[in-house]
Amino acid sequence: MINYEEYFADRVKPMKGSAIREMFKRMADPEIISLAGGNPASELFPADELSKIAGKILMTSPTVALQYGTTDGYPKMKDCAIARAKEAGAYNEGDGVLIMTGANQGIDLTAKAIINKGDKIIVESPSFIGSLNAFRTYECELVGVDVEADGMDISKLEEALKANPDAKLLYTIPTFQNPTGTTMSLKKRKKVLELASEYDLLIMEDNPYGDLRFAGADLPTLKSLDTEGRVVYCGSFSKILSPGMRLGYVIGPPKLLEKVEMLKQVNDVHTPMLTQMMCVQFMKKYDINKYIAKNRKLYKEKCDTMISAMEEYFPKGKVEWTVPEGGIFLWCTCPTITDVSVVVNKALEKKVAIVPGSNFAIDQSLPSNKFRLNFSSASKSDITEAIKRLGEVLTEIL
């Protein structure tokens, strides 16, 4: 038999699969309650509306919907992306926009366009594994900066930049960060931009959760504060409409996006026309902000349910957690242990799935005493039951 390990490219040999995806394979058991993934609430999907829209498109415009499209995106879909970005202050006249097959494609292809082997990339620690793995495939060096309750630790960011003055890119999820659920303060946002200017860094702002604020006041995006054209902004329709439609977008300097567009042409030619047209018609026919308001209301209820259950069932003084103002995640720390994997495995025995913190680390081989919980996907009753079971595990171990 062929030993395929010998054929793998050097750049992919160190990569490890997402523990979340691996866990899904073990969750065929319908009794398992998952707090592991990052799925939006499926009960919110506008299935009836989208079904009617898709049927009408295929009846009236089948050639456009089923034929090749342009790589940069269906023009009306680009208008929708620009409209969403403008609401976040993330679009300026003269910016380029590309429609992507999910925001992660935008992150990956933008990274591919600018990262050389050996380049240094500043990232939050912990951070989203999809982006970290995208960066790893281009054989760069990831430099982690700790995340505090109000975003990146600025003093450590300054230390990292002094130690790595040749760093090329800073990647951040400033609003409802994945995995911690934290939000970068306005003061820190301004400081990040100042440091980026001082050290001549590009910034990639990933904002898939920004529309899902259910507490606190809105904060300006980094893109809206940028006066030098340093910020590349990645947005998504996955969390406000449907992840299965695979619709994201990148907004940034046209010269950079020209290269990204060429890479997308090689990657998948274009994002499916049908889903782009469906999104356009949904946005035209329905008030997307009313739909987003429904998301916010439900996610607040689910987050409150989870935190109330944690307060009741987790061992007192043994677990710390973040309290997000939006998004779909919160982050737990067990200060008295060094490796949470035993908790993860014991929880799975009790039919509850959670994700260990090591999955979001720069060095995934190191043990972690943290884990991520998702509150958007499960029902409120399942959230309470899952936290009760998890509390039993934590009480036993801690």
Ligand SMILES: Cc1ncc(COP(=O)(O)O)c(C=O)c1O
Given for the second form:
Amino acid sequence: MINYEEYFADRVKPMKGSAIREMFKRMADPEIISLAGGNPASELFPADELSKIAGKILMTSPTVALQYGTTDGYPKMKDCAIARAKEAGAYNEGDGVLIMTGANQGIDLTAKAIINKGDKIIVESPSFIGSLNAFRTYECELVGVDVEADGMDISKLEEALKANPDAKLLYTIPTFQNPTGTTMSLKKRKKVLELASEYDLLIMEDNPYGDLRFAGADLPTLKSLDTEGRVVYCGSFSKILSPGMRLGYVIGPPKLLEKVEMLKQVNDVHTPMLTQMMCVQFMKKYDINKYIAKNRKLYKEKCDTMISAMEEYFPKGKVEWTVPEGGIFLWCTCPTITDVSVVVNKALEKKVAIVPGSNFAIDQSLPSNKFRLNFSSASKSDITEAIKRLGEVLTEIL
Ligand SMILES: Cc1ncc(COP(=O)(O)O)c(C=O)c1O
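Let's compare: the form predicted on its own is above, so bring in the form predicted together with the ligand.
Full complex below, order starting with the chain above.
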């Protein structure tokens, strides 16, 4: 038999399977309550509306919906992306826009256009595994900067930049970060831009959760504060409409996006026309902000349910957690232990799935005393039940 390991390219050799994906395999068990994934609440999907819209598109415009499209995106879909980005202050006249097959593709291909082997990329530590894995395939060096309750630790960022003055790119999820649920303060946003200017860094701002605020006041995006054209902005319809439609976008300098577009042409030619057209019609016929408002309300209720259950069932004084003002995650720390894997495994025996912090680390081989909880996907009663079971595990172990 052929040993495929010998044939693999160097860039994929260090890649490890994601524990989240492994968890998904085990979640075929219908009894498992998952607080592990990053799924939005499927109970709110506008399935009836989208089914009527899809039917009408296929009846009236099949030759457009089923035909090849242009790589940069269906023009009316680009207008929808611009409309969303304008709400976030993330679009300026003259910016380029590309429709991507999910923000994931935008992050990956923008990275591909920028990163050479050996380049240094500054990332939040912990950060979104999808982006870290994309960067890893370009054989760069990831330089992690700790995340605090109000975003990146600026003194650690300064240290990292002093030690790596040639760093090329800074990747950040400033609002309702994945996995910590934290949001970067305005002061820190301004400081990050100042440092980026000083060290001549590009910034990739990943903002799939920005619309999902349920507490506190909105903050300007880095893109809206940028006066030097340093910020490339990645947006997504996954958490405000449907992740299965795979609709994301990148907004930034046309010179850079020209290259990203060429990479997309090689990668998947274009994002499916049908889902682009469905999104356009949905935004034309309905007020997407009303739909988003329903999500925000539900996520607040679910987040409050989770935190009340944690207060009731987690062992007192043994677990710390972040209190998010939006998004879909919160982040727990168990200061008295060094490795949560035993907690994760015992929770799974009790049919509760959570993700250990090591998954989101720059060095995934190190143990972590943290874990991520998702509150958007499970029902409120399942959230309470799962936290109760997790509380039993934590009480036994801590
Ligand atoms: C921080 C972050 N960026 C990007 C994505 C990718 O989103 P999309 O579904 O648009 O590819 C996710 C998905 O969970 C995410 O958490």
